[in-house]
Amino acid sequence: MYFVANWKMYGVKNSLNTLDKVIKFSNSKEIKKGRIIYCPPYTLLSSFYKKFQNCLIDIGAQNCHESTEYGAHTGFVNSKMIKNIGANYVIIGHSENRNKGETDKLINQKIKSAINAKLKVILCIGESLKEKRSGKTKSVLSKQIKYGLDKIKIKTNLFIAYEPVWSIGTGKIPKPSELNQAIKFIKGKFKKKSPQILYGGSVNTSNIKNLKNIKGLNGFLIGGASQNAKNFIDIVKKTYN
């Protein structure tokens, strides 16, 4: 199981002190075969890399520029720079970025650049509340997968994070039947071996007991709850217990 901590636009250098408990936990037998990945803001990637040198925790970025080369793109960071700093993962297509104008075409370009830099990609897909109520969940997911992964043959380093937009930060999660259907549908879009499937959207210590029973899930993309070491550890523990 994968536990991806998306810190979003939170965290300063002092935040590193909160990670000691997680580092100790990551070296214990309690985590079993679980993998922890932290995705902090760009400003903390280097600090996180140094902090996790002597443990099994990995790091990733929250986005990347689509260019495979360096260039005059003020304020942006590309996959090569992310890989160079020690990260192995990158989140692409998060709904918060889609809402700011990130298109499936741009997401596709970013995924290609990330794979080229040998990063593992966590592609976020999900429907809005309006789309859900209109019965368009499957058509939205199908479109995001089709165009996001257009002409991408190498899928071994790919994760699909199903994040219903209406669930992110709201405390609401899909019904087990809805989530089972969505996961089954996503897996069915891949003719051969399906990518690892994560669920994201208001994952917390209270609902993890229900979420862990969803068939076909390979882990979770965790937002707010990952910023608190105790809550994050509890989520991992409750996944196995």
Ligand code: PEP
Contents of the next structure:
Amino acid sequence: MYFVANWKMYGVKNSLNTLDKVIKFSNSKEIKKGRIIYCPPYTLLSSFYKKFQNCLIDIGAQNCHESTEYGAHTGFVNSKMIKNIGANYVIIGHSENRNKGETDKLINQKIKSAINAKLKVILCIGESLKEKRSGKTKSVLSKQIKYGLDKIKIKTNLFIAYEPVWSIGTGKIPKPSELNQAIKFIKGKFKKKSPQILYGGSVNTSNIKNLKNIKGLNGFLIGGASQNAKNFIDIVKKTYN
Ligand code: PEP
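Having seen the form predicted on its own, the form predicted in complex with the ligand:
Every chain and every other molecule in the complex is listed next, the one we just looked at coming first.
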């Protein structure tokens, strides 16, 4: 199981001290077969890389520019730069960025650039509350997968994070039946080998006991709860107990 911590636009140098507990946990037997990946803001990627050098915790970025080349793009960072800093993952298509205008076409270009840089991609997909209420969940997921992954053949380093927009940061999670359906539907979109499927949206220390029983999940993308080391560790522990 993968446990991906999305720190969003939180975290300063001092936040690194809170990671000692997680490092200790990651070196213990308690972690079982869990794999931890931290996605801090760009400003902390290098410090996280150094901090995690002697443990198995991996790092990723929260987004990337679509260009495979360096260039005159003030304020942006491309996949090559992310790989160069020691990161192995990148989150692409997060709803907070889709809401700011990222289209499936742009997301597709970003994924291609990330694959080119040998980064593992965590593609976020999910429906809004309005889309859910009007019965459009499947068509939204279909569209995001179809256009997001257009002309992408190599799917080995691909994770799909099902993150219903209405669930992110709200404390609400889908019913088990809704989640089962969505996961089955996503998997069904891949003829040969399905990518690893993660669930994201308000995962916390209480609801993990229900979420861990959902079949077909390969892990969780955790926002708010991942900023507290104890809670994050608890989520991993409870997944296995
Ligand atoms: C996220 O932003 O990817 C996320 C899942 O956030 P939260 O856990 O806070 O809902």
